[in-house]
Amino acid sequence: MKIGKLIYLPVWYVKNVMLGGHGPLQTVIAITDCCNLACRHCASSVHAGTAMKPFGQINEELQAAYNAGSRFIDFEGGEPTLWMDGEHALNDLYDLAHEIGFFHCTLTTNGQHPFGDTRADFVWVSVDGNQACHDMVRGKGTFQVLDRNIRESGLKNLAINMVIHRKNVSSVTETIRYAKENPAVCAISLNFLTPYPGTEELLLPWETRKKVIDHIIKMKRAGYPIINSCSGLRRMKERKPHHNCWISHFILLDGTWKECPGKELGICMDCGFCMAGEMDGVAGLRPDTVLAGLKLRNSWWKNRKKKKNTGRGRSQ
């Protein structure tokens, strides 16, 4: 990351954590509802496949947001991929996002489509578990194709992103050493299931959440490749309201801007999306949570991490 942006950080921080300021830090945009897959954990309202957003009214999100403070931009669905607008397709809208200014954009996609060619600066792939596990909550055969598209992709890139739940939490272990074991993917970030409407059942006992988290920790400090950090996992086993989740914003579908959409569904309590828990240990200054963001954005890290991969082998 360049100076000037690295400068821009601690001068967010004095004037949005300690001075109250609230602006954002980083914002989620939904593109569109619609979807190749219908997942079973996903609410219903997330890949209805009804709607494209314009162009024109993304870049006026865009610069709204930057305006706002904001400087790193994800776009989401529904599945990202599918978007298009006319003749805009979906690289245009990371182009644009540099143009006004965006230190670094992503992609979180299913995998179902080859990515390759993507000009997001990261790219998150939805893995739900092992191959029986996937399939299961994605439908038969998609863990297949994901698999081939990362290992196609091309990319230094490239991280995997679990959500546990009921169906899945036996496979957490296999999963992120999937995430090692790959040479095509660089790190793995890990999430728990929040009970949208529809999904409840897959909620996980919070008693088995807690115990889930601390085999992660415990897999983290043994050197395989979690992005979460330790007190961002730990402020997880908290059953309490998070604080900071105004770091992240998310505009969706309708142009609603949203601190956090299952705020007003009264879920927060039970939240699983553990970006909530680094939010907080960034207002908090908790190191390793600084240091986990600051590598999740550089990519002297991850080109880094692959060469130290291939010295060491894959024995795990």
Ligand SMILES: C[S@@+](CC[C@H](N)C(=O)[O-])C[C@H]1O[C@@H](n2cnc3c(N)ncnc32)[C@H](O)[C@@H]1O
Contents of the next structure:
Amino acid sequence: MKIGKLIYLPVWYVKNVMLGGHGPLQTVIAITDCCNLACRHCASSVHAGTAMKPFGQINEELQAAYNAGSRFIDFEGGEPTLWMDGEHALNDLYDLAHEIGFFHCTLTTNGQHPFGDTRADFVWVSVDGNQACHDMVRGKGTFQVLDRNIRESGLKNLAINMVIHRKNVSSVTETIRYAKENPAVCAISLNFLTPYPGTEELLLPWETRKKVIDHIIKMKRAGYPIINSCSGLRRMKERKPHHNCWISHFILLDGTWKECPGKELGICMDCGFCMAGEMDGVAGLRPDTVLAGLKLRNSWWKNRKKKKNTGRGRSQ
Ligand SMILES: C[S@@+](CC[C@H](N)C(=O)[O-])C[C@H]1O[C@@H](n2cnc3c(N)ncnc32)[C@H](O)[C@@H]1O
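I would like to compare: after the form predicted alone, may I see the structure of the form predicted in complex with this ligand?
Then the entire complex follows, led off by the chain already shown.
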């Protein structure tokens, strides 16, 4: 990240955290609810298959988010790689976001379509366990397809994202190992299920969640490439509402702006999005959380892995 961009961050912090401006730093824009999968942990509204947001509307939303102070963008679905509007395809949205001035743009994908030509700065591929668990959650054969697309992508800034719940908790260790051993993956981010309507029965008992978090922290300390900061993970063990989710806001498919779609559903106490813990860490200036956020946006993971592979790096 360039110096000018780095300076923006402390200025943003003073204005929005210390002086209470509460303007967002990151925006998640839903661009479609069309999806090629129907995952067991995903609310049905997210793969309803009703709409592609028009290019013009996304342009307006990007401009408005930028004017509100946001500098990081994630395009979400549905499945974002399916997005199109006339002649426009997903890469046009990344070009547009970069032109407007966003610092860092990400793609979150289920990996069922090749994505090696993406102009996103960073790609998250959802991997919900080993092959058996992932296929149980996302459909038969989906692990094999995403594994091939990850290996063939040729991308340097690619991490996997796992959502942990009753059906896949047994394969957390194996999935973390997969991230370490797959040369095309630079890191893993771990999240827990958030109980959106229809997915409640997959929620882990709180005591199990706490044990899983302790295990993840141990693996991180043993050198596994886990993006979550220890402070953020520890915060996810506390069953109380998060107060800094405004740092990353959502623009839904119908154009409404929300701090978090889960807030009005009253499920914040059981939130599993570990970003919530990370945002608390950022607001509280926890050094490990701030560092994790900067490293993620600075392709540090790639270089770290390279060094480790050549024996010159050190385990974290
Ligand atoms: C809604 S999906 C959309 C992007 C893409 N189709 C995919 O599968 O990655 C974005 C991320 O949200 C996660 N997710 C879906 N339902 C969730 C839930 N109930 N709790 C926590 N994360 C969830 C998915 O696993 C995925 O990593």
